[in-house]
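The form predicted alone is given below as one chain in structure tokens.
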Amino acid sequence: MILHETYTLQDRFADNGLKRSVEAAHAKLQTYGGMTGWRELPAQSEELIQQIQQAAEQIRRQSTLLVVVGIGGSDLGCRAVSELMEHRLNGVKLAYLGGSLDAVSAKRTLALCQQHEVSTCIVSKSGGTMEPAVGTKLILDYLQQRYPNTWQSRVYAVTDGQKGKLRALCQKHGFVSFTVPENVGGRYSVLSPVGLLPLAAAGADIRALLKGAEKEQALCETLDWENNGALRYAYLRNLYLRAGRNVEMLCGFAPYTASLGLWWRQLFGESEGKNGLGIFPSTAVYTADLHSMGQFVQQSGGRLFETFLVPALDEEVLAVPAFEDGNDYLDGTELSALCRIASHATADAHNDGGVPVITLEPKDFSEEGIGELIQFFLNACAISALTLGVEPFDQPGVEAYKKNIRDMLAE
């Protein structure tokens, strides 16, 4: 992963031993154990990949729509990857349930089902989280009514290998199922069956996705500041935080980067936001959001920094046609060139306002390029959190609202 430092303004901030702290965090991660199984996911077994591919082929034979039931790490990664490459996918369409408690959204998804042959992929390690439990009830009831004799064959599950409500449901009805690795947390799980099964059904080349991740993981395990961009990214984030910049904006330059921003936001927010520490992760889609948030960013008063996501290679070529509208300076210019110029111009402007800009440059948004990007962020997040001194792999604060809801329902 190429990380550009032209606009980082890091010479304005004191290191005070931070580089040594990042190196220590990197070393700690290499022997951390616990919930670090995501580091091995890119090299998972060919047997498992074949099983996922076989299930995906079965889904495509029986359906044109796959309803993914999950919340947070159980669906955000899948959404992010599928939207980045949606224009190139030729498998089933993906829809989602279980990410909210909103009746309008649920009814819209169920109405969409009426236009397709339908299967579902239920993703939940326990099967007991309330929102996906509601989604599960809705989609299973729908499938039972529509396919009374064959509905079980249209249900796929990714859950705990031994225990939990969803595992019990799989055993009772004979659903095709896959296991969430015990040492991989939800927000780190997109390259496990959690993301790979629906992505394969949608037509993604999951081997290429894993190949890119494996390539990046090899770089991330080295203490090589020149080639290990995850080290430098973790360093810059903590450098700015120590200077009081506790808000980071991840800014893509295309609408289809929006879901990637949501996945990134959960990854860093849940991993670092503990004990009154951490950087608040925010997202934007430029250039559109420059017309709504640009003023705030430009004159934010030293509270934030930005990370731009600009692919090195352009997948599509489209030139601006000539038309007598008074904007002749645009005629014949390729949109990709305009987008790149806009990213540099924005970084220059925000630098002038004192806002540091980190630029990440994945080679492209192909499966391999996306795999590299995912593994880059996973490593950078873990190193950044360990540098900060927090546990990267738990989320104790998430349980409070769930308990309150259960208590209110009981009343």
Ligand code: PA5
Given for the second form:
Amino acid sequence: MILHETYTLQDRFADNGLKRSVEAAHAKLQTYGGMTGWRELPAQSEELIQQIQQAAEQIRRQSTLLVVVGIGGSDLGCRAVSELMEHRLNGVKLAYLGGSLDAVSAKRTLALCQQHEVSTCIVSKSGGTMEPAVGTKLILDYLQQRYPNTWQSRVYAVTDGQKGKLRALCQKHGFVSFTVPENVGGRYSVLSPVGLLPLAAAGADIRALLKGAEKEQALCETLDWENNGALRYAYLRNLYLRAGRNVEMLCGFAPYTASLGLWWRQLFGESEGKNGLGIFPSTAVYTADLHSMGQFVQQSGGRLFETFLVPALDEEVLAVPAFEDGNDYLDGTELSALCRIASHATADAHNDGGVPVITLEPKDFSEEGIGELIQFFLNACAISALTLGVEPFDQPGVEAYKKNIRDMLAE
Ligand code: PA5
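Compare with the form predicted alone: the form predicted in complex with the named molecule:
Once more the chain from above appears, this time first in line as the rest of the complex follows.
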């Protein structure tokens, strides 16, 4: 992953031993054990990849729509990756259930089902989360009514290997199922069957995704400050945080980066936001959000920094036509060139306002490029959290609201 420091204003912030702390965090991660199974996911077994491909082919034979049931770490990764390449995917269409408690959204998804042949992929590591439990009931009830004799063959599940209600349901009805590795937490699991199965069904090349991730993982294991962008990203984030900049905005420059922003937000928010520490992760899509958030950012007065996401290669070529509307200065300019100019102009302006801008440059949003980007963020997040002194792989604060809901339902 290429990380540019042209706009980072790094010389204004004091290191105070931070580089050594990041190196110590990196070393700690290499032998951390526990929930770091995501480091091995890019090199997972050929046998598993083939099983996923077979299930994906079966889904494509049976259906034109796959309803993914899941929430948080169980659906955001799939949403992020599929949205980045939606215009190139030629497999089943993806729809979502169980990511909210909203009846309108659920009814919309069920109405969409009526226009398609349908299968479902239910993803829940614990197998007991309330929102996907509601989604599971809705979709299984729907499938049972629509395909009374064959509904079980349209259900795919990804859950714990041994325990949980979803595992029990798989055993009872004989659903095709995959396992979320025990040592991989939800928000780190997109390159396990959690993301790979629905993405393969949608037509993504999951081998290329894993290949990109494997290349990045090899880089991230080195202490090479030149080429290991994860080290530098973790360093800059902590540098800014120590100087009081506790809000980060991840800014893509295309509408289809929005879900990636939400995946990134969960990854960093849930990994770092503990004990009153951590950077508040926020996300925007430029240039649209320059017209809504640009004012705040420009005059944010030392509270935040931005991370721009700008792929090196342009996927599409489209020149502005010379239609006579008085804006002749745009005629003949490539949109991609305009976009690049906009990113530099914005970084310049925000720098003038004292806002540091880190620029991440994945090679492109191909499967390989996305695989690199995912593995880059996972490593950077773990190193950054360990530098900060928090446990990157738990989420004790998520339990409180769940307990309240259970108590209120019981009443
Ligand atoms: O990252 C996490 O651990 C969470 O976001 C979980 O993925 C989310 O709460 C869903 O949990 P489960 O997969 O057990 O249904």
